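What follows is a single chain, given as structure tokens, in the form predicted alone.
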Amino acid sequence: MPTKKKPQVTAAAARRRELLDTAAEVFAEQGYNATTVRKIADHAGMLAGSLYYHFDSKESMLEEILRSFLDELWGGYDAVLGAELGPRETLEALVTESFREIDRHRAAVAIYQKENKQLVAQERFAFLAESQRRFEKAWLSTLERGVAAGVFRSDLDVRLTYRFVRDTVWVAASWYRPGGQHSPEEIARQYLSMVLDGIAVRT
């Protein structure tokens, strides 16, 4: 009956999400090349053959993991960039959104950090390079706008600052654990208090 279809689809989607979460943790812990479909299936408590019912390869699993993470990341970033905030407020919001994404997708961020250079060379993962370009443009333009507006120091090397902020924010995926003592918003607040004291114009 038609009324039974919706719960079945919802259950299947939930199971798919659960399997992707499991795969992401295995990829993050053991590395993409070292991870086999059998290892993922073992962690999921199922036979490798049963996993192929949901996904045709580990590549398709990784692609979906990374696309889901980046789609959500850019949903948050685009909302910030479209809000017409000042440069300092934009930087604060981008950093906060980044830590929120680490909270939601810690394993995916860890995979991205470890595997990105290897994956971007593959046509299937060309979207990673495009995301990198957008990411760099968003952060550099925010920093440049801050310097031009007199909010950030005039002697600031914006590209060096961008690299520092990028690397110090996203490396948090290696130690952050959801549900810990500090919320992503609290971590962002403390991080920003250290960074902004260094780049903001002193009054």
Given for the second form:
2 protein chains.
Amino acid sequence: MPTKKKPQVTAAAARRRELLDTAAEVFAEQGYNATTVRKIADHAGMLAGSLYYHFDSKESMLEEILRSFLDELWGGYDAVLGAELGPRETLEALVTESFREIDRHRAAVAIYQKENKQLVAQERFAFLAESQRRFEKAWLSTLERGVAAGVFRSDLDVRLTYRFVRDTVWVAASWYRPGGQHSPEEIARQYLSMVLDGIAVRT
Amino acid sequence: MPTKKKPQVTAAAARRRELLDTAAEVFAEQGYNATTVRKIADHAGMLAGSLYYHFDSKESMLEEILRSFLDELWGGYDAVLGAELGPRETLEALVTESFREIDRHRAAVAIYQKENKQLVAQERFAFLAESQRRFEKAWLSTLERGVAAGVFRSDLDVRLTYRFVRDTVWVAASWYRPGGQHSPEEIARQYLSMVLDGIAVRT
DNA sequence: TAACCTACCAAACACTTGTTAGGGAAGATG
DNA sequence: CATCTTCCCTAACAAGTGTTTGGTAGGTTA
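Having seen the form predicted alone, can you show the form predicted together with another copy of the chain?
Once more the chain from above appears, this time first in line as the rest of the complex follows.
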């Protein structure tokens, strides 16, 4: 029985996570296809071939980055959805949770936003489509619940509203900078104020 | 003096435009970097090298696509801004005009949306940064004018609101399909209804 | 008819790409 | 001490990249 095996495993996992983080940064900044494994290796302070000691391929890095992001995202979402709040409170919680995820996984969100459309076609990234479906279902049902309960306007096209809300939330990852002057909660508050009450003065 | 020179020139220009349109489609679908000149040539029914009879390089195709899109966009915007409408009417007209441009230049908008961040760094695409500045100025001043005039709420962060509005409008190019069930004007109406009045029922 | 131009093809070029194979330094293990 | 494992380097590979060069069928012009 190996006595000192576990510390090595966690150290390797930590290094792996470290490399994935730097890879995610480069992917987010330059785009996946425009990013060469040599650039990733540069940022990590090593040579291109050495990356293959840790990973099977460039594509598997991308997969692991997106997988771990979506896992955490759904951890937060499921907690919100499981709380069985009212429609308005659910929407507020989902938006706030989304901006928190952007704060924590800015790079992964940016990659997802940019590459999702091309990746879902590949069967390796089928989990993206799965996530997309659950995502749409959660948001649509919340909006519909709100319309039925009379807390959201019924004259809006729900699908169209869903698309607007979804896009605006996630596209924020392209300009959001952690440690900037707005906290995720502050951004969520402003955003919810706009979407829920509008920017026009009530007359 | 050449007698039949003009028809040939316009025929060449038409073919050029035709090739740029197919190139834009492929760029929008696969991403600029992931698109090979051979793929463009395939879609155009010719061989890769033949493209270089019409264009200097792959990059010059991209530049011409974006340039002609921005030219038309600013044609519409300048007309709106020159009309000197009230802030709310200006915002409504800008949004509507944007969705019309998406309808007419879906591919170019999608490319712009996806590649803008990496392109502005190159001096060849400095006109993108210029356009970006004018864009921000037009929207910000409209919002500020509205706040000053009391038609927009004053408790909103104007810069944040600008980002939300800007992103949501343009990201629509990723899911909008011309000839679909919503006209650009209908989408603009729904969007303006959400942003101006909010989705919550007024109590 | 002869000379010319337009718009494309065929074939190659230099270079970059993701990936692999073999080796070696440094520390942990027995 | 010797052995093993971890983690990286060196050097190369085959495939794919944007681009160039020379040629040519077919219509236009003189």
